[in-house]
Ligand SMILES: Nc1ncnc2c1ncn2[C@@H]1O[C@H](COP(=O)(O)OP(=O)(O)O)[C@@H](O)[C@H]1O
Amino acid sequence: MADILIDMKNIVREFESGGETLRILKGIDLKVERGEFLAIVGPSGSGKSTLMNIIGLLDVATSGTYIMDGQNIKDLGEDQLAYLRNQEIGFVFQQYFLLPRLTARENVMIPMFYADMPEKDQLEKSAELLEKVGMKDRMDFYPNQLSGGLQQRVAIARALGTGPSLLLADEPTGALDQKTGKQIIELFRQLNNDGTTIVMITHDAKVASNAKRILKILDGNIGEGDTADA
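In the form predicted alone, the structure of this chain alone:
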């Protein structure tokens, strides 16, 4: 029996604007198995960022059911949601959001600090993760000493800091040149092969083709895309 990490049923998201109700998501059904590498691809305005925000517990659906790792999100309070965001979801964005006055290692330690991890464990885990993403020799570099691709590697290591169930990537190669973008996607593939569940949001079909499963979103509706080679 499949181990379902994300189970969404009839997810609707509406916003009020100028006295009108705008329906951005129109009844999304989505299941993600643990260990999957899923790409959700769609153009600007398709609803993919809204869906990402709901998956990542940064927003809530207007209606529908979202069960993550066996927990109904509607049953959880703000503290429980914050705990899930910190412990179970790692975020990677188009912009790296590294703190400029902290080294690569100190940036990676941020979610561990908020998770109350002992400092000794933070130091060991951050070094381990930076080595995993190919940053072993640059742990003490500051963001302005690193290229965009290297900063994104630090951001990925930070996202993995608390051992999350899900790595959620929003246009992770959007600010990178093609060669560097390919390197980041290859890193995602390696992480997925090691067991990390990845959901990647992108507008780029070529980037999406690196995932093991592709869904296409258009006008708030979602459907199957082509299956990529594993």
Contents of the next structure:
Amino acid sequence: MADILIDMKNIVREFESGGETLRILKGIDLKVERGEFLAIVGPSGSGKSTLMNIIGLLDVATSGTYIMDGQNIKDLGEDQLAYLRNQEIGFVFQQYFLLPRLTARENVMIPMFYADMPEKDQLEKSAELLEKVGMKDRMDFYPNQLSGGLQQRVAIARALGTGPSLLLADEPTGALDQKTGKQIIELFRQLNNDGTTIVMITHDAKVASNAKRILKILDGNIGEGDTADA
Amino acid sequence: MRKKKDHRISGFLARRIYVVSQIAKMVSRNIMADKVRSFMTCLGIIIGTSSLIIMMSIMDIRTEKSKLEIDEAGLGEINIEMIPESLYFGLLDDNMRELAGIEHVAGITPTIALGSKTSVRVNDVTCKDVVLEGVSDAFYTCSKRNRLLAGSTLDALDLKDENKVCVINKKLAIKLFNSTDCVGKKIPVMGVDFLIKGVTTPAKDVKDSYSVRIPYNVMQKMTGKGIYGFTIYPDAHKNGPEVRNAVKEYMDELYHGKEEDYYYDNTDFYYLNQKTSEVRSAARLQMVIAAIALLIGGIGIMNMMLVMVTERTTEIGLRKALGSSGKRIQLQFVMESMMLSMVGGIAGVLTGIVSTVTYCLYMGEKIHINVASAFVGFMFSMAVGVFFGWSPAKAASKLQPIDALKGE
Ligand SMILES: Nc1ncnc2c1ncn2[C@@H]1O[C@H](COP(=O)(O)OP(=O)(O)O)[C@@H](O)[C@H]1O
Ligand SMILES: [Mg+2]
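Same protein, different state: after the form predicted alone, show the form predicted together with the ligand.
Full complex below, order starting with the chain above.
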């Protein structure tokens, strides 16, 4: 039997807005196996980010069940959720979200700090990860001294700090030029080859074609897309 | 779930210490990184604390001044005079002791005057209109009416040993010796030589006559006069009325059964009451001003803390997304607001002290700092700063990470 990392059934997400209820996700079923590289595509406003936030435990579904690595999310307390976000999930945002007052290396060290890693290990591991994303010579730069592509590399290094089994990326190349975007995707492929499960949102078909499986969200419903290089 | 390798620091306590020290490091970096914001946050605390100290200290100085005025004018003294025919030998030393034993009495002195003026002659100078009085040591030690210019005043030993010593006033010293530098010299009073022990002058700028004061028991021996009048000094202004009532009760007891008024209470508390009510309303004003200073400072601190946390909701969301527990975020903000409040509080106390000292020097006052206000101001600023740094951070740390990230 395949090792199922993410198992979602009938996930619904509604928002209250101006007195009316908007149903953004209308009953999503999603299974992701360990080791997969999945791309989620769909037009803007279709609910991709909303779904991703629920997968990444940054938000909770209005209804439906979400079983992550065999555990029902509903049964978990605040501290257990924090632990999963820290240990099992690496999140890469479209807007990078680096803390401006910290250097690249210090930004990468944040999740390691929440993992209670000794400082020596934090320094070693952050250097190793920044080297891996090609940022070895700019570890002590502040975010505003780095281009968008380099900032996204730092964000990826940060997402990998605690060795998560699941890497989530919400339009990671959305704000980058094509060439830089390509490098980032190449990085993802490498990580996937090393065993990291990746779920990536994009609305760029070319970017999506790098994934092993593509799902399409349309108007809050999910459907199987074209399967690339299966 | 798959078992992951545990990277954590081993040992519960070691981990706690590590977490706190790491957060402290991060917090001090945050504070240093945005100096303008940090300074603005501190400013409310500095203004609140320092203005409290300045106001309270200045009010203290003014209150002390009016208290001194009361003392120098002798407004808090209780004066009793008796009709000589009413008691054969006057009051005795036992009566003095009993009166001195009344609660809240700091001291008592008989007042024995000659009734007429006497003359003193030194070398070629004769001074005719000298007022001679017999008093106890309390006349000088319990009252601020007279200021000592040279030598010392009468003490308990002088009374016990019935020393032939005297304290004269500056006016007489100038008249006889042309200077106040006459301590140790002798003057003849009613045919007996008295050693000049000290020279005083009235604290208030009032007209005084030539004066010689000697131990009252010496005076009694020389003149055969009894004690038919005394002055009692209460230990504090506020206790004046109570002491006065007790003294009157004692006197009534003494003249028990006699219908007529054999003694007069010459005490005049009119000005004392006026002055003390002034002092009391000044104290009330002081409380109001303190409350306002703390309120304004508190609002400033509160405002900056709220702005700080709101501005950083995104940071809170990000930290949660990266796996921080809500508790750790709260700890971060508590420590941050505590450090800011502490720095601001210390700066505020220093500013307050420096400004007050400057004021005192400029106004020529004795330097005085109201220590309680420094303490209260510091603690209050800390409390407000920590509370308003912590409570919005607590609220933000309870948000879903994505809502905080979006800055809601
Ligand atoms: N917190 C929210 N409150 C109200 N509406 C929201 C909220 N978050 C997302 N939405 C709405 O949900 C829809 C889907 O958003 P999103 O998931 O970001 O789309 P996508 O990422 O596919 O572009 C959008 O119409 C958006 O306005
Ligand atoms: Mg989106």
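Between two forms, the rigid core is defined as the largest C-alpha subset superposing within 1.5 Å. Positions refer to the first chain, counted from 1. In this text the structure is predicted, and so the values were computed from the model without any measurement.
- A movement of the C-alpha atom of L22 reaching 2 angstroms or beyond is seen between the two forms when the two forms are aligned on their rigid core.
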